[in-house]
Amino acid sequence: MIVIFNADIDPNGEEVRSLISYIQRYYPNIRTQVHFVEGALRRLTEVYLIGPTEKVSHEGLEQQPGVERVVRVSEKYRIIARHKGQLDPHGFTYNGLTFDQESLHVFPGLCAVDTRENVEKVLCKLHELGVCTARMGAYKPRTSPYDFQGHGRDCLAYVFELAGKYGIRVVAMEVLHENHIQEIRDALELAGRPTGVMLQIGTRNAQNFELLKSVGQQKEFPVLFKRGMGITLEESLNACEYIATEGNRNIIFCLRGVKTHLSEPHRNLVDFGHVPVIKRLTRLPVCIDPSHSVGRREYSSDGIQDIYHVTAQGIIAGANMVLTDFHPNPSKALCDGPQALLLEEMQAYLQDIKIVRDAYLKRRELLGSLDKYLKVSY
């Protein structure tokens, strides 16, 4: 069960406490875990009952001093769940950027950072064309030992330099071992936080739960969580539960295609259909890879590539970010170079992506006022 106090209620007031108290009074063998939820409307105080909870009155903690409902928990990830509708969801804000179900961020940029220069072409082109968010990749995890696994710490001060030059206001950036948390945190405090740092949790450690917890316990940086390419979706859900129990609930779901023989002749299998899902069933903003489901620059009959195809599935079914692959010379880029997308066609890009999103944003507009039409009618 989740208690869920009016706004504003301190986490550590009375209102709390005689909960609390109440709880441990009247059923001794219930846990109780204390949440604060800081969304982008307004601040929230929840209370996790757990333990065997359906003895439990429901209408003795509603009348509990501050308490605004009671929401019976209805899957296993208690915390980031929407609990069948009973529950709003709710966003964050980061460096001056909101992130919900409502919003969009598109975060270009180099899948695996390789030089200086290519980090400055590709962030003086966002700053060019007004976009404030960017992917960059210093720790790349590779099948092969042999393969380039990133420059690491080695890169962090010359991105983050950059990046407050440009303007970038948050730089997306997988990390896979404890460790690189607080190397990125020294970079940044060494470089005087030009910028700030979207933590991104890759496809191959979504069930490295040691990592979940680390990246969960600190709230510095939010978390992009990558769906496990070869796990179900209510594992990978699972496993976004584990960052939010620690305390971390500052998270975005990212679909990136998942491993099948079904997928060629794209890399992976698209799963973009899954984003209205993930919203229903979860609070968290949806973000899609492009890039990393289809894995190659190809061109349908229509003249238009996969990538762009394929955001545009992603955008008009509610996604809320885009992490896409650009490199101002692919053939030559040290790591996924065949699905990077060129400099000079990243305005088309975002011109194609505000297209699909204003269609989104009016297909809402006319199914949404039919739904509640039809949910009258009959």
Ligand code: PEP
The other form holds:
Amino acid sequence: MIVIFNADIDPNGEEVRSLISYIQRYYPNIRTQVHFVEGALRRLTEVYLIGPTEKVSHEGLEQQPGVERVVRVSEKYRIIARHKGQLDPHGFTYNGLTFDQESLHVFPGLCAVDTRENVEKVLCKLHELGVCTARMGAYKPRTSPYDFQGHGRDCLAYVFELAGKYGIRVVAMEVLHENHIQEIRDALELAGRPTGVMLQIGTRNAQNFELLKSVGQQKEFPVLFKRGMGITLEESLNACEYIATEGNRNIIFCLRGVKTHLSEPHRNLVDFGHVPVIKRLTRLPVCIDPSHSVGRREYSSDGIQDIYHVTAQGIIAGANMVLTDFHPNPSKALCDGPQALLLEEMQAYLQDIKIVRDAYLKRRELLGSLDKYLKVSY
Ligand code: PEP
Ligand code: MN
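Can you give me the structure for the form predicted together with the ligand, which would complement the form predicted on its own we have just seen?
Once more the chain from above appears, this time first in line as the rest of the complex follows.
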């Protein structure tokens, strides 16, 4: 059960204390957990009741001071879930940018940082095109131990310095170990905090619960959680919940395709049809990664690459973030070169996204106001 307080009620205030003592008095078997949500639109305090809540009186709770609403929850991923009656998008603001189920941010960049020159070329291009968000992989999880593992800590100083130089506000960067969080924090500090970082949990670590707890225990950096490639959506949502239960709710859920031989010739089977599903089941912003889904630069008979087509599929379904691999010279890239787009293509790629985003907004105007229970039949 979740007790939602009126907006702006202090999580340490009298109303919350009084509710907790009410629970302790009447329902000693129920545990309480206070959550404070600093959304893009409003600040909310919620108290979670954990344990045998079947006998807890809904009305009794609703009459407590400051309480706006009480919601019964059944999902296991209860914090990130969208419960009946919860219409607020669960957004957040980080380094001046708002991430929620309404916004759209494109994060083009290097799958793996290889040289300072390449970082500079990519970031300079982003700056030229007015983009202030980028992907930059420093720590790389590779299938083979003999493959390039990323420059790790050694590249952070120049990545952050250059991000600052080119006005990048948020860099998405995967972490593989809790130590990486501190390394990023230290490097940012040393560089004078010229940019922000979004910690990425890769698909291989989607069920690395200790790592999920570590990114959840810090609130400084938002977290981009990538769906597990070989587990159910429900399992991925439960795993993502680990981040939220530790206290960090600034989470974005990323679809990146699922592993199956049926995806061939694509690297993974594109799952962007799940964008609206995630937006219905949770209040998290949804990201798509067309590069790791498709895995190759190939053109269809219409002259458009598959990566562009699946990007469009995600955007037209309402995606809120796009993570795309670019490289100044893909044939020389140390990781995932075959799927990297060229810098010369970036402008057209962004224009294509704009066309599709406008189409999505028009679809919203046309269809979004229909009563959602209305059954349309032709
Ligand atoms: C990546 O984005 O660099 C990456 C390794 O992706 P994934 O975890 O989705 O394979
Ligand atoms: Mn990659």
